[in-house]
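Form predicted alone, single chain, as structure tokens, below.
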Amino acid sequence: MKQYDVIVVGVGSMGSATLYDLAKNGLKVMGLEQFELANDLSSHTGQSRLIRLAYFENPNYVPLLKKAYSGWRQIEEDAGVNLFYQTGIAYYGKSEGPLISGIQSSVSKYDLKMASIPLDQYSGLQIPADYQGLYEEVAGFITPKKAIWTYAQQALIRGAVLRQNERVITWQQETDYIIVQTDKGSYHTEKLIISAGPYIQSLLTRFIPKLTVTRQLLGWLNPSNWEDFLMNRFPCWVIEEEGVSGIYYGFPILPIEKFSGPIGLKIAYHAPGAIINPETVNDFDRIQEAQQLLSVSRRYFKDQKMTMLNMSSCMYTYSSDNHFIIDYLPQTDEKVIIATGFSGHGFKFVPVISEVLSNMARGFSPGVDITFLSMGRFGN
């Protein structure tokens, strides 16, 4: 059997970056991905992902985000590519609501920069008069597929092995090593990192915290006047509607000469979608779902004649409290590390989470405080 220092199962967002960090540190590593790299059956689809520093979900994430910002700049420098686009994000909601109050909490605790903006700052939007507007200049978006390809390429350059279209069937821990059995072979490794996104539960028979996989819908609108919404004229945006869980969010129109993927004005709803099996992620009524996103656009955009150009789906993998789970798997002598529950707000953390996982696999401390993300919070 081929032997490795570390095997990473699931070479998606976190997995590709972890493979890179391990290889950069001189370890003999292999990544196993059951599909093609950066495939459309995972959680990273949809052309773009928000990155923001004033975290309304929980201020404890801000120190991780500060390291993530640095990490994105580092991989861009290492690979000579652009992945992070600082368009800014405009936030709108009731001042006492979870979005605005949560942002203000992070801003206050970590002395972050945040500006108040008038509700008519962007001519294409129609924001309720009793809402508050905030603008975060250092925020923007990351291109997820390009990021995964970049991390994987840099890992390969540094000697990592990447095996695509190879599914892990089972793994078994022996005294001094772990045997990983796939549909194409068997491998020995000293440490195992499992970051298999919505497919992770099939590999964790002893995993107690509940994980839920949901389908999330994304749409690209066709506005009457594209000029109002072009990148560098229109920011990314987040709107919290009173009485509705979650947030609505979107992106400016990205120039086709620089970005692959659907064209148009991207819009989405961040809240748990329909619970699914991963294999059925693309089984949905496009007409019905398009109407739901169009109804959101009618409420918050002045253009009432927008039509839907395209729709897509991705998957969220939720923990029961919506926060990440990063820890050693119990009863494995710290030889098996799990990383899950990222979906919905995890992609922006890729550089720091990969460094944490690499540190843990190499026997070092995580490097940042992740105690609030451990399995201990579930009482197990």
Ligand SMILES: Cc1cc2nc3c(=O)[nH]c(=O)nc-3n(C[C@H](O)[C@H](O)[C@H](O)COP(=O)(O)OP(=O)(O)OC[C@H]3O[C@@H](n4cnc5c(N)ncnc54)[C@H](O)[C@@H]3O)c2cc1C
Contents of the next structure:
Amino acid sequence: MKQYDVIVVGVGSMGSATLYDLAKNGLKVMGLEQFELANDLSSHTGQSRLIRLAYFENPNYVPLLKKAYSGWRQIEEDAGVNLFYQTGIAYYGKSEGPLISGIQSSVSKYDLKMASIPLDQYSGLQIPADYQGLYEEVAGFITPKKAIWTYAQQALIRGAVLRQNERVITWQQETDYIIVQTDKGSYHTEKLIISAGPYIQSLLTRFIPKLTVTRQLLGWLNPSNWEDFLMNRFPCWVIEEEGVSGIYYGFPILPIEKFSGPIGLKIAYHAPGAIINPETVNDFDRIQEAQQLLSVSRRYFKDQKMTMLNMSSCMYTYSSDNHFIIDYLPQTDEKVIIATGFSGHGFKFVPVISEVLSNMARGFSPGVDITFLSMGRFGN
Ligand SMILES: Cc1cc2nc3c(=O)[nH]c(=O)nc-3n(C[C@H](O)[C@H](O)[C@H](O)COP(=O)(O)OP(=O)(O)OC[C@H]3O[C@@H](n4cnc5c(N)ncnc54)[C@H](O)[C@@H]3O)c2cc1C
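Could the form predicted in complex with the named molecule be shown next, to go alongside the form predicted alone?
Let's see the whole complex now, leading with the same chain.
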């Protein structure tokens, strides 16, 4: 009765790379994607994603990140493309705040490289005098849509089946196989991986971990002097403001000949946005939200005349503790695996999470310690 060894529901960030890993290992796999590949209605929109090693959120992520770093280099080599740009990241905050102290604990636990930098290192920024500046050379950014296209292409080359514009409505486990019902047909598979990003909740009828979907906004600024902020001259940056939860962050201006997407100096705020239904992700007040990001730019950039060129929105899927959820779904005899709750910081981990999911689907151990990401922590 089985048609596939594994079906992957949601061919986005995690799903595209998982499809690739499974196909590379010789499995008969199919990916089902409700929209087009690399769409603007999921969690992977917006041109660029930060990647950094000295993880302030929790040092437990560092071993995963080390694997992710080599995974990014591996897919670049396999496909002959550039996905990871090592621009470095400058971090600023109070030394006792969660950002700087969290970075320092990862640095000391894993003996990572981190440099102290003067607050006036980058002439375009104005950093409060009582902040500390750090610089991580091995950090930078990944291009998310190109990464998804690359993984999907490499999966197809290795025999995977990809069905776009086909939405999974439900699934049901029988004794020997799982039936996956879509809006176009039904399929039988031995194992199921659900990596449906902000839409996952409708597919988890039996066990629903607490998940919250939020709208996150990104802006592209128009500075008076573009030269100061060009890639290779200006790094990615992260600033923690005293008394404000989350972080502000941004990227250098990317050269138009190499990168598609909006032009300008990208800026964003990493903290929970408005709680939404995914269908309403693009319904926001552009003028009001532009003012919010412009006010941040006026605090931390010397140029007080910047205007907003463009804005876009994207979604986070928060778990209740902001850490990922990677596990077998209870009562499925380890046949159904979920990858969710990436809480706005999952993209950099794509190569390692996909390898973990592929290992789990093939009946192997995850290959890296992910016990801190299991559902057991919620007491289920
Ligand atoms: C504004 C913003 C900035 C971010 N910045 C960073 C960053 O700097 N660094 C970082 O590491 N991470 C960052 N992230 C987080 C990162 O992008 C996400 O954690 C990651 O994309 C989540 O991947 P995913 O596979 O869970 O979801 P997605 O990439 O959204 O993939 C899910 C896919 O499943 C499909 N799908 C859903 N339901 C169904 C269904 N029923 N049938 C078929 N297909 C379905 C969707 O259409 C989608 O394509 C950011 C996120 C946002 C929104």
